[in-house]
Amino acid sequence: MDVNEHEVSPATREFGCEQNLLSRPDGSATFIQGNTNVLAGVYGPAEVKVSKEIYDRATLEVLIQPKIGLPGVRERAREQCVRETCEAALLSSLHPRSSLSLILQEVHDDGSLLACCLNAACMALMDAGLPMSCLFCGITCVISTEGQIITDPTLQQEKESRAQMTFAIDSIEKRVMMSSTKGSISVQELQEAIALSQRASERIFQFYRDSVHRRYSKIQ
């Protein structure tokens, strides 16, 4: 790819995270990106209903609760994206014939909500101590009407954009584990957005490491 104006370090908002803040789930975390905030809780491994049992791996259920009202079509689509990403990262074959439940509660949406859900999910899975082949993070990009690619956009920037993309990036090879797109995007714009997301993911993975280090250094 040619070096152009998108080859600078991608900007992201400030991150915040707290793990193990709920007592009932086996793992929990809240993740904040700017003013976007998602609370996650993980339950399991636990007994699974016979109708949902999978003999060689755990059954993962993902539920996203909106801030107001009942879950709708948008929440179902986001649930599928989160579930596919978690299933790709989890070593679910170590817990066959069992159930894992991931509950995500939208606290506030100011853009990049799906990415924030992915980040909260990863931190909650880590807190639950579930085995994973890699960590993952979510990055949202939008393309403005002028053709500029913006990472970690606000809700206003999403509304003013002509296209929106969210990628799940793994921590080892920085490969794309999941993608969700909306709007008209050229191949070149997609490639640039992926490259920007891969670079932005380094900042999130470093935040993961710093957050976990701070938590366990306090315990010691």
The other form holds:
Amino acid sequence: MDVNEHEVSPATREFGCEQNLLSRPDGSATFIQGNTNVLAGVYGPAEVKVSKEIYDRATLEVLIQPKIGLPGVRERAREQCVRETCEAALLSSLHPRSSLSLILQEVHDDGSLLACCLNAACMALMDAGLPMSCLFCGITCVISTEGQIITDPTLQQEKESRAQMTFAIDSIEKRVMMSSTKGSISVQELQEAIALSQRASERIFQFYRDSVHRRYSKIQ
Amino acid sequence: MILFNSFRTADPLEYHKSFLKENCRPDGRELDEFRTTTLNIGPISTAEGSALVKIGNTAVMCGIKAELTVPPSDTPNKGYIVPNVDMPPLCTSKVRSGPPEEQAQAASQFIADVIESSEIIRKEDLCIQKEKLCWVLYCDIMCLDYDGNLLDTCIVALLAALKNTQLPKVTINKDTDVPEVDLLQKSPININKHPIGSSFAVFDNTIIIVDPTGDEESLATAVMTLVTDEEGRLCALHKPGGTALSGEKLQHCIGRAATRHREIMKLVDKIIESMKK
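In place of the form predicted on its own, the structure of the form predicted together with its partner chain is requested.
Following is the full complex, with the preceding chain placed first.
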């Protein structure tokens, strides 16, 4: 499962996904990347608190629950990234004055957690049947101390890296919707990482397609 | 004029777009023009270092408090820095009293990430004696007036306050093992890198403006903050969602961020120079 070789398509770990596994939420999904696992649930469109009501679109609320302890400042920053990415993809003007809530539960973190959160969120929103203008996926890249760019790193690879970047890529034009970086990066490294993530995103979108196809072919 | 103002209230997005169509903005700026930045270094005499920064109407105060402590056991030769961004209800009507809002918490995390990524201060410099004593710097950043572009303002305030910080000399008495602080001998801390941020807002996926005001931020489809250091490396590319951005547009923003870095560094150096006189 090591991702060290240079390949035509950037190496990623094994993906796994199950949709509609919880009965109470309107949409749910679990997304697995290697050993990283996130469970997502979506409630809505439902009634919104008057103080949070937006007159021309739905109010989206994202909660990220860590595996251990209470959510802190780091989770708030992640929630902001996931929320604003989902807001851009969702056609929330079709459900004005209503609330959507997305709850992400970290089951296990073995690197690329924010990317896995984004993937789980997208699958759960799909399962809830909410109208979206495009799909999105998350992908994390790290730059190792030797200057090599590794996609979909494990926790160990993240710790040994000197810089880390997470991007959200849209499914239509493969452009960067969200970006969050750590460590100092040269402009060239950034461009390489974006190009690599765009190529890796194709594999994730293909996986989305395959898993939805598999699910609906069983129903018939 | 009355008609014009009611247009602004009734349809703010259309109002802004009508200006952007003509390549200018409601406050008379060009699309890639920052608001006037003013800097006051050292306004708080009781803090180790402080700065008040205004970008347009946005005003941010940063104070640095230094305390002596035991180094964390996993990094025995390093001190540490604790940043905190506060947005009190005073600064904007959007904030209610109570626990800090998401925006303030996300800003705190962002500033902590920038400190970590840019290595603004070498943490080894804050260590006085390995495993025994180190400095902890509490960087309290408070927004006094919020009119957009909080992150850029916070970074300038943090950098200016750190440049202003003077730490007293500390020696450890070998016989008694007690640290002795000499308040008369103060020295500045060594600033390793100078990160400066530049924020951008995107309208309609095509028009990019720099230094958005509060109104522009809330109407834009995406906002992005780039932080660069003096070598032109990126310390942060922070784009919390919103509409997608193409490669060329990003390249343009990186270029603008580099010019902004030079402008701000010149301003900071000028103010520090004028304080010495």
